[in-house]
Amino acid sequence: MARTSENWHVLESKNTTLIADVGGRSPSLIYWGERLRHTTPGMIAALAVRQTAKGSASVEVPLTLCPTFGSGFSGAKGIRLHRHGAAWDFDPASADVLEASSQRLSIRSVDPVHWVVLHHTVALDFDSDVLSLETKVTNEGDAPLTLDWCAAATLPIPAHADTLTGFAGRWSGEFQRQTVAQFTGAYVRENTRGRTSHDSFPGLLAHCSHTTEGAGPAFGFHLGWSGNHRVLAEKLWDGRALVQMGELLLPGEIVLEKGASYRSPVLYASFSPDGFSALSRNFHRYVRSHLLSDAARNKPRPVHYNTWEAVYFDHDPGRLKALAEKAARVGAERFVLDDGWFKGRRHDRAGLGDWLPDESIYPDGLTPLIDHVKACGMEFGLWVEPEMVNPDSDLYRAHPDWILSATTTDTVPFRDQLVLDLTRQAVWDHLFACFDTLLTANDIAYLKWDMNRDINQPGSDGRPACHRQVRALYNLLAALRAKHPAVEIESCASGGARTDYGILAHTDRIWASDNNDALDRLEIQRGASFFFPPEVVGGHIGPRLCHVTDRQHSMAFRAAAALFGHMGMEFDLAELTGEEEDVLRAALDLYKQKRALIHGGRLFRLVSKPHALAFGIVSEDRSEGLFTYAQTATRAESVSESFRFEGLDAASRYKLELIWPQGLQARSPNALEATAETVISGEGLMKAGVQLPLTMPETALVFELTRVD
């Protein structure tokens, strides 16, 4: 049971403890951190005392989880609402415990002069040391209220987390780590592209200047919400500091009746004192504990083949059975048929929202494919635009009412294509019957959802409408996985810009980029790996030749770059030359050795020289780990480095083998020789190191550590 006196709740996990001050009108978090063993929460009230400086107010206004104007706060409010100007001063007047439990407590805050009821929800997971917060707003007053802003919480950080790590990027580019000193004033990023958004990912960073990958404290946190967000970070003058989430909404997006309420997208939070990896740790282990479904946590994450890369719109049947064939023959365990197949989709500008297999192509639909993928043993996946549709449709000839938009302007040209109102019951309705037909009339096994534009006018008969918008593709994926729980769904949004954990909450997988140059992917993944384990993370051998960067890359370096996510293929298997076909297939045979390991194991991201970048996956048990150094440009010194491992039992013995890229030739005598029939304990292999073969830029190697005790 929770530890309680009349003031303050403490909730426990592993690692973490939090302490929650209820007795005043608001509640507030007094402490958030290492778990406390031998402290009481009056201990941590009473060093928490703080004394007020001149030319201050007399008494320190708290920083609550929803600061308010009323309050006088000086710092960003929690929530910002009115009626009509008025109660704008919104204050609770005191705060009630509803629930109480060691790991979860909901409170419910009163302001009765105004007639708003707050209802705050924190839960704090006890194996993975995770937060999840967020905030229900119920208007219980007779005039209607409007919401300008709702944080899901508003959480201290201590002054020594001095030191910023945001997400920014671009569409190739995503989950690029920008890292800022912490100053007073606010630092902010806001998205309004109606998705998650390849340049502002929802993940923030506070930490020490000092933390590393493997020590010292740091806090994480990201907003699992797939449409527009705010993410802020304040420091105040008097040195407190705070970080908010939440949605952005636009002018008079929530207007709440009496008896209606919003409830915000949930805050994800996490501490540790380890380091970031330690940190991504714990995330990974709450997505595979609470928001992966039993069928993907349990099925092996099959090797993909995908066609777009392949044979773009140029589809035709007997090509595409060869391709498969191939596919099989090197690996595939499911064939994916991307964009094009439905009709009159020749090119990007014509078909989204005819959801029908092109009858010029496919004259007795796709069913004669499909049992062709599935007699070469494969399952059989397809791409699928339901969001979206092309002026050049029968859809929008017969419904082009049926779009979001502006009331007087014109919508602005995205990808020859419109966004689908999914806030009209009818638009839903059809697409819920589009995709049920299709998905029961044919053995697909995965979908590709993708989503190929911003919402740049999310207008729905004259109100903004991204709020609903994203609510009513949960409920159409919801209900889809409802009615066809065997069928697994990717969220694809061109690349990156729809990977949350409130759309993984709904689908099994996430296409972080559209860019397959292993070199990029390598950062792109260790950005991604902050907050997603890599079996949601699809990674895919692209062309020789990368479409997106015009950069060639070897067979053994491309496949080491797609070995530690959800592998798979994404080009003409024509191309490939008798070498490169065997070397494709032992990467295949070897990612399907390893998956259960890479999909279950603890990440341990390395501290690195500017010329590489290495991590590294264990298993639980500590009995086995694989771990890569890739050579991404070329190093000052004449020698390699040492490489060191993390996460091995000190006191074990480990065999260690060098098993990617087979037949490396060394150029002269090295340590991976030298230890080749020994043993090493896992405390020679950590603080000691091997001394690395010399490697070219733009080359990986994979050892594996096996414990021989």
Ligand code: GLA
Contents of the next structure:
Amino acid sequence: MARTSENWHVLESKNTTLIADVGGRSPSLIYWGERLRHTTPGMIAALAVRQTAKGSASVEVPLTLCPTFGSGFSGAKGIRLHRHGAAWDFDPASADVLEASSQRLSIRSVDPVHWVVLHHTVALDFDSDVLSLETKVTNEGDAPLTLDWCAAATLPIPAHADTLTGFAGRWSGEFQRQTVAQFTGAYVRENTRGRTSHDSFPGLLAHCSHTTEGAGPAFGFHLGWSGNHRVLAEKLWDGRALVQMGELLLPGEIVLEKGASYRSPVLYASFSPDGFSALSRNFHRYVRSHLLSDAARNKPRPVHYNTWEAVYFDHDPGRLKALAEKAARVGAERFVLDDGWFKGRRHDRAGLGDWLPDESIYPDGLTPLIDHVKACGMEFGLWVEPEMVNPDSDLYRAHPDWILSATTTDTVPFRDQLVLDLTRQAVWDHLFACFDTLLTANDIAYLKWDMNRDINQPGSDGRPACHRQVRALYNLLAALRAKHPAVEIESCASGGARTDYGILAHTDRIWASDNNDALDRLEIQRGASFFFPPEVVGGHIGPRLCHVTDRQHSMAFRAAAALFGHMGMEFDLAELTGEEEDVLRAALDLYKQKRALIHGGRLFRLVSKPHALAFGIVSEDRSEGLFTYAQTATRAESVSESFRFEGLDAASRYKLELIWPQGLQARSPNALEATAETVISGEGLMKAGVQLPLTMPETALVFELTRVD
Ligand code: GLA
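What about the form predicted in complex with the named molecule, after the form predicted alone?
Up next: the whole complex, starting with the chain shown before.
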């Protein structure tokens, strides 16, 4: 049955329209998709009138932004709460629009019988087409209210978006995509690892089975939260479908006293009629304009040299200084001292918690090394893991009760470390003081903020505390950033286990994976690129023999994989041959020349093949582009295919140049020679494409396109 009210509110962005029915007791979305230019909300409502089927309720219960038990909705509820078993059937009696503009809708709905108030916020960013939605629930009754679940929002998805792509993974294999045909019932991904996780990134795509990178409808959803979460897509037996995401609350985790509120994390969502790449560009634009700080946006991202895979825990100031000198010579602009610098940290079984330089290695503190790094012309960055403690540490010996744990069972062993209970004020204050002092006493431009275990048993004083732990972490990061605004922070968690917009709002980049194998990394970066723009994704050239896969790749191939992110190096520079060093220097130079384009342009993921992976970045004004075609395996055919570019201006002419790898030998005449002296239309480059040169597997070609008219 149609909603009877005629109280609609329309939100509009550059390419999308969202229509909310705000006349009922709870708001619901009657349209979200491609921008409507000739259609009124009344038309949409009329078009949407649904019959009721035999064997069902005579009136179809509406799918609102927050379906409740009280409303009688039989699909996934947006909220579950009770007061000692009562108030379970809470349902708002009225909804008041507090704020309504073409980009923002804020609605307060009240259940006056159970004294529960919901506050929904829906914001649609005009330029990026990204929606951000959150729900706040407040207990206005006298008795405490137990909240079991409060989704950020429940969004209807149309029947033609009948395919789901979710994200799976593991340590060193993050952001793997899994596609399933939507079925009647629920697709549910629940994460209780206490961090965003390697295996269940809170992102989801809903699309047609024929949607590709370059065409077709695609809805994207991501929960900006760094703790437990539930991702749910459900198709009801009446044909309606929904997506719902929120924080997965542990039993009894949220009990609201009178006047207290719970605010959900933000659900980010977007729609594009033009395929997955266009959808990702929406998210990239949003990250750039809303999540990154002005400082991060405006400063060219410096080339990193990270010490981890070069020295691990074997710190020796002399060797580190020599590495710094060499790193600077080949082109590094920031030297990041990774794990192993602090008291007792000679291996991963001790030291976490004691954030003072180890006197046996650094008798005069870090200053001599920092001064040396700066004298080499680089910034200094430092690895820290503030939320953790090793039992073998002074901190733990002094405060064994400062950890999160279960009441009766032993803590799950995990890298010999325990999680500090940030919800205790004393712990939070201690950590703030520690890192404030560290940043005040040392000239540190960058922190690699790591988090190397799941929080399997997040108990504090016998109560679950995962929610409060994440909020306390965000507050800690915010407080340190407020005090030290020039310090950039990277979010790392055994690679990419804390990659989400919640943490990104408090940091500047993420470490996508501990896997620096170029072949694997290209796939991981491709997965991350669905929601994250290249500049926030750290990518390092690893050792010649990859420490994770035991595979060897040429410097040119490793460099090409790292080029399209925030580039760095992470290997012992002593292993460089003269030839490798030349290639490395050239790659870092290329990054410096092209980083403004890579970090500000529009990403086009091109269709991947069993033997190749390709993508490109084109400047906003389409005057330049950088495309890569990585041949990842042996081809079935003897001659390479044509490579069709995207995102160019069809009517403009471009100079096409193969700029990587340098000195590629061609044994017979080829298209690149044939086009060297001429300019080609964008149309020709996109419609016909260029015949690729013959290459060996594990070769990444990089093409530069420059508009000439
Ligand atoms: C994690 C990180 C690595 C490295 C080590 C140090 O695994 O992901 O990059 O910093 O910790 O212990």
